[in-house]
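Below you'll find only one chain, the form predicted alone, shown as structure tokens.
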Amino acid sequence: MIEVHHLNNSRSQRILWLLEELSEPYSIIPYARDAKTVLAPDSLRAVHPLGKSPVIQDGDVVLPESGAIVEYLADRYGARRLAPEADAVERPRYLYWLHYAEGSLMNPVLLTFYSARFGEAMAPMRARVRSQLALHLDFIEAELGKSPFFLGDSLSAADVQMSFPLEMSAALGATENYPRITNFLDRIHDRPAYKTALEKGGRYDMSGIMKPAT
């Protein structure tokens, strides 16, 4: 059975969701953020030296990094259902969204988060960061005008990967003027597998990590 080292309010929630969509059995090893610092506990370093979550163990495979985990699980357990095959015409677009989520989108999302969390210390870069996030959200809004999901009419693992930065953007109040992104989030949140993952993984509230640093 797949083990998921799961940190609350983190990227690991989408791994639970993906496993529910795949109907693949798994167990959860839970970790909680520090209530004051909202940082991950030091105990995660026993799992991986960086002390980050998620990390999965699937037999002899121990794999950190959420994008790698999503790609691995979708290819191994969801081929032709949540992941196009290697020679499918949709594969390049699928890989693009799968890696865009963390490779391009997450940078302005995180910088917007830090500029809000650390207040005046980040003020000089705030306008630039927000303009960059708006550039990405404009792009995503236009792309979601072509189809309800990032790969077309059906959910794929690319949608799972895109969920976290868009949920974080929403928690930052950055998606209020983006109805297609809002509808996308509403649509995935209404999926039975998403709801089941929440029940198993515990409270998932991105606003919980948005409070100012003290």
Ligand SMILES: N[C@@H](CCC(=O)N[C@@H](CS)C(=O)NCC(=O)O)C(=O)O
Contents of the next structure:
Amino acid sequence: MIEVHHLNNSRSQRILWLLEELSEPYSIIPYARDAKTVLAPDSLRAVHPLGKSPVIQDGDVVLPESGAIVEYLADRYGARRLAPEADAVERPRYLYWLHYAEGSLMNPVLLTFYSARFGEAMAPMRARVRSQLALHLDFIEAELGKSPFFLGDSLSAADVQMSFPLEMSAALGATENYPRITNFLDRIHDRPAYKTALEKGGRYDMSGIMKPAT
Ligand SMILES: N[C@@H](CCC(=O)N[C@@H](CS)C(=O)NCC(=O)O)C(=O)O
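Can you give me the structure for the form predicted together with the named molecule, which would complement the form predicted alone we have just seen?
First the chain shown before, then all remaining chains and molecules of the complex.
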């Protein structure tokens, strides 16, 4: 059975959600963030040297990096329900969103997060960081005007991958003027698979890690 090394309030929540959408059995190995530093416990380094979550173990395969995990699970267990075939016309757009989430969007999201956590030290960067995040959110808002999900009319693994940076943006108070992004988040949060993943994964509240560092 697939094992998910799951850190609370983290990117691994979307892996649980994906596995629920796929109806694929899995077990959760839980890890708790340090209350003060919000970093993962050292025990996660025994699974992978970076000690970050998510990591999955599927037989002999130990796979970190959520984009790689989402792509692997959707291809291997999705029976093409959540990922287009390699030669499908939608495949390039699918790959784009899959990689964009961590490769581009998380960059201004994380810098905004660090601005909130490490206030004064980040102050000189704040205006640039805000405008970069707005650039991305404007773009995503326009894209969601073309179709309700990132790939069209139904959910794909790209939506799962995009969920975390958008949830984090919402927790940072950055999505209030973006009705389509807000509606996208409302719709995914309403899905039975999402709700089941939340029940299994435990508390998922981004505001908990947004507090200024002391
Ligand atoms: N790009 C990686 C990022 C992994 C990552 O930074 N995970 C965070 C959780 S959201 C983590 O493990 N943080 C705890 C720490 O850095 O100690 C991915 O998408 O999997």
